[in-house]
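What follows is one chain in structure tokens, specifically the form predicted alone.
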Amino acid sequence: MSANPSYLNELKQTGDFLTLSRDNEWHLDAGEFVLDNGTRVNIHDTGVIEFQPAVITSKDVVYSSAVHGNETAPIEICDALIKQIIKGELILKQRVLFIYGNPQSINIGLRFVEENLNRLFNGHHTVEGVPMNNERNRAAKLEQYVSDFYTRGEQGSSRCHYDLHTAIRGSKNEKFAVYPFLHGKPWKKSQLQFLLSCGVNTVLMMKSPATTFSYYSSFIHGADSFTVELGQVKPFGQNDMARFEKTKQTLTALISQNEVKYPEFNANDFELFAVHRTINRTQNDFSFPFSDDAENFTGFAKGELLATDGDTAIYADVEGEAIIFPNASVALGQRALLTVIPMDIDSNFV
């Protein structure tokens, strides 16, 4: 670790840590330095900074945003946060690290530069007989610094992981999260209670392994973790930040405060959808008969196509089948597209 790199000042005056971030796009030299209420701040490389408060904690946050460059409502939530911290503005009460997945791709307004990074994790960044490339690189480091931060964390802490995204297309339910598969342990009303302060009260439960940031915190550490979709991508200057003063504000909460109180859960405030299944692009003529402006959560009548792939036509097996995250052009062998049914709270909320 360099002792005092040359951007410390700086950032110390401006706590512009996007910025900084985004003026070195795949490496940054560790540096450290503790603010005048005991907080100590470390950065890692570019775009992973965490804040230490001065007293023991009993919660271990990550926030991740720029998983995708041009989703930037939640870039714009998280530098508000950074700023509000280093400045002194906002005192933590737990331990919280920051992360601006690819810095690289904020600057070219795009979802990624060479590889989708959400597709990366969970050890699918190292693939034999497949090149490394930058984004590959950056997702095997996005995982060490998780598993550092968690590991130093105080015993019996609990851990927690919001991965906070924008989609590509609109949706009925504006904001929803992706409760990564549990391999059989419970869900938790909890953390649904924790979403719906978010302003999300739309929750997709998968059944599945994924290659996702928020699943590789679950399934490797046992973090309560979730993909967090805010609304729709908007450029810089074009979100209305007053739709996610919620968000915002329970983020907030959760650590500058000892211990976050929800209301009493009650299962009409949510809508729970069970992943259907995953429809992978397999060839390259593929193809959706639904327009551009379709929207996340889309219903379709049993019977009805929902792609083409090839010379397979792919058509609903159930009444309203809704369609989540169509994207006809992703690479070859990944998911175009999730299909969801409505389900029930049961007895594997806890």
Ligand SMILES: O=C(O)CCC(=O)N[C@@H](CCC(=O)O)C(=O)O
Given for the second form:
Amino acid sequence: MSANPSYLNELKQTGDFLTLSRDNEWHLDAGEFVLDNGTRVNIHDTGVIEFQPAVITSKDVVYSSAVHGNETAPIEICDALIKQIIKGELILKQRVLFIYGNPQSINIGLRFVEENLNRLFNGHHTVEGVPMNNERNRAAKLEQYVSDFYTRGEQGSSRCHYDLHTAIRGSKNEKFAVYPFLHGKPWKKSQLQFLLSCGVNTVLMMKSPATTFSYYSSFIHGADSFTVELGQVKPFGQNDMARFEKTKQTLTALISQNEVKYPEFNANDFELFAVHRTINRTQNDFSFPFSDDAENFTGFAKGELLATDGDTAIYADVEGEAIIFPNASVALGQRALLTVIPMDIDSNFV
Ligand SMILES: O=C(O)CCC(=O)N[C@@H](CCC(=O)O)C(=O)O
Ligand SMILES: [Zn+2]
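Compare with the form predicted alone: the form predicted in complex with the named molecule:
Let's see the whole complex now, leading with the same chain.
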């Protein structure tokens, strides 16, 4: 490791950490420098850059994108923010760690290279008898970077992590978030207000542990953590960035203000769903009865066919059971579909 690697001068000039990460797909020597405004910049690895302003902070913020390399809009948002920070155009009031999860998968324009990174967190990267690969190593390292980042925060700081994605299919509710399972702890209205300010009014409440990045930071570090789906997957250059303006402004405000004020909570502003069940693909012969353009949140009547897994036909077991993330080509044993049902704001919200 060198404290002054050769890429630093160019990075200071251009702020282009995305290209630097894409040019160094699985490793980049660590480096650090200080901006004229006093913000310390730490490059921990490829795709992992931390900004620490020279003031007392109250939040430790993680923004991740490119956990799936073909989900480009979140990458473009983070690229713009990082450039603004490095060029001194955006002055930080909070610590922030940006992560491009899988730079090689950005370069090949695919969801992953060998294995879906977002199925490897919370320790699932290292399993006896399963050979390591680049994505497994990356998941282990990303956990460590997040852990170190939170550990070095001010005592009493609040922790958050927004893992930014776009969905493969179109969605009836264009933007939505997945609230990881909280093991009985209450959901936070203040977080829903943050999401609403991002343009996200639809939230799915998970009811079991997961192998996702957002569940990892929620469960292990107590962070307010979400997978945030900002629209549909598009190649670079084809995103209508106007659709992400509210999100970008809200992400900017969170790291550049001491305290962000959101409007008063109103349950009518939201559409909340409880995850009803997870359907895994267990057989090679797995299919859906609906077409590839059936949108997320499409509801099914009780008794309608949802999926066929080998010889097992799986039917909607409640009226209006709606599909999320249907994907018949996932690896065996992995989630091929989530289903959700509407839920109300109840006493488990604070
Ligand atoms: O559209 C799809 O099928 C997948 C979009 C995506 O990558 N979603 C995340 C959700 C993670 C979570 O459940 O919190 C994923 O599948 O990893
Ligand atoms: Zn994704």
